[in-house]
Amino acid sequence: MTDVTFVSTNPGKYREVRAVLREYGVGTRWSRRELPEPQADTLEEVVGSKLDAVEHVRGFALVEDSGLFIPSLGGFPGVYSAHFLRTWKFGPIFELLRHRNRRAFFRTVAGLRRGRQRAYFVGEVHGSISLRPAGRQGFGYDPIFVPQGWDRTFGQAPADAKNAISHRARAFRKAGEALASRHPFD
């Protein structure tokens, strides 16, 4: 069995990642550690910085960064999603979207490192922003994001339903496939 160390401060993300990677026979340890999140233009740049910060981890190290992108707001909050949510919560998004298209997508970039080797895996899920927050499941923007084809938010869905289609699950399924292949950096 392959093992990885997932480095993050978010226990919800760890639970999601562990559940997804288990499907591929990959064991997941959690290193609860804050990683740098530089001001950057892309999630890939942020993940690259996080991979630099986990060079001390023995074996496979796994990190991720995710963002909520709203095209009618020029992609905002995007790479600034976590900071924006901590500072402002949902109110300003609802205000900004009052007369704009509510389409949105979540994007995750997962980064895998072992020694000097690196690989990146991307997952996206498209949908829209709800009219008001709903649900207490998940974390972050889950109470305001309605995946395409759903009539409820991620915040109203049980974890297994969210993991079936989420951006993070899609990125980590790709990582799981790569790890299961025994050649994750090809």
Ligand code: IMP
Given for the second form:
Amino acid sequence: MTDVTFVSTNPGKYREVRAVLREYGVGTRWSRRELPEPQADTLEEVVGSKLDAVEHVRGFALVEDSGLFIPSLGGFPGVYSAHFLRTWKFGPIFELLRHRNRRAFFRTVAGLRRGRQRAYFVGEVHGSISLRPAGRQGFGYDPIFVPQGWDRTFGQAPADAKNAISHRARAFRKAGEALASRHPFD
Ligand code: IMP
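Okay, that is the form predicted on its own; can I get the form predicted in complex with the ligand now?
Shown next: the complete complex, the earlier chain at its head.
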């Protein structure tokens, strides 16, 4: 069985990643460690720096960075999602969206490293920002995100329903497929 070390401080991410990789017969260890997150314009750049910082991990190391992108706000909060949520919570987003299109998407970039080899996997889920927060499941922006075709937020959904379609699950299914193949870095 292949094993990977997922490096992140976020227990919600770890649970989701572990459940997805299990589908591919991949076991996930959790290294609960804060990685440097430079101010950058893209998730790919942030993930690249995180991969630089996990050289101590033996075997396969996995990291990820995610964001909520709202096209009518020029993609904001995007790469600033974590900082924005910590500082402001949801209020200003509802305020800004009163007269703007509520369409939004989550994007995850996952990074895999073993020694000098690296691979990146991307996943997205599209939907819209709800009119008010709802639900206590998940984490982060889950209470305000309604996936396309749903009538409830990620925050109102059980973990397996979110994992069936989420940005993170989509990125890590690609990682799982690669890990289950003979050449994960091709
Ligand atoms: P980061 O990838 O930890 O930098 O996450 C950026 C921000 O988006 C943080 O505030 C997270 O809580 C939030 N976030 C990341 N993934 C998700 C998700 O799956 N659902 C809701 N919020 C998320």
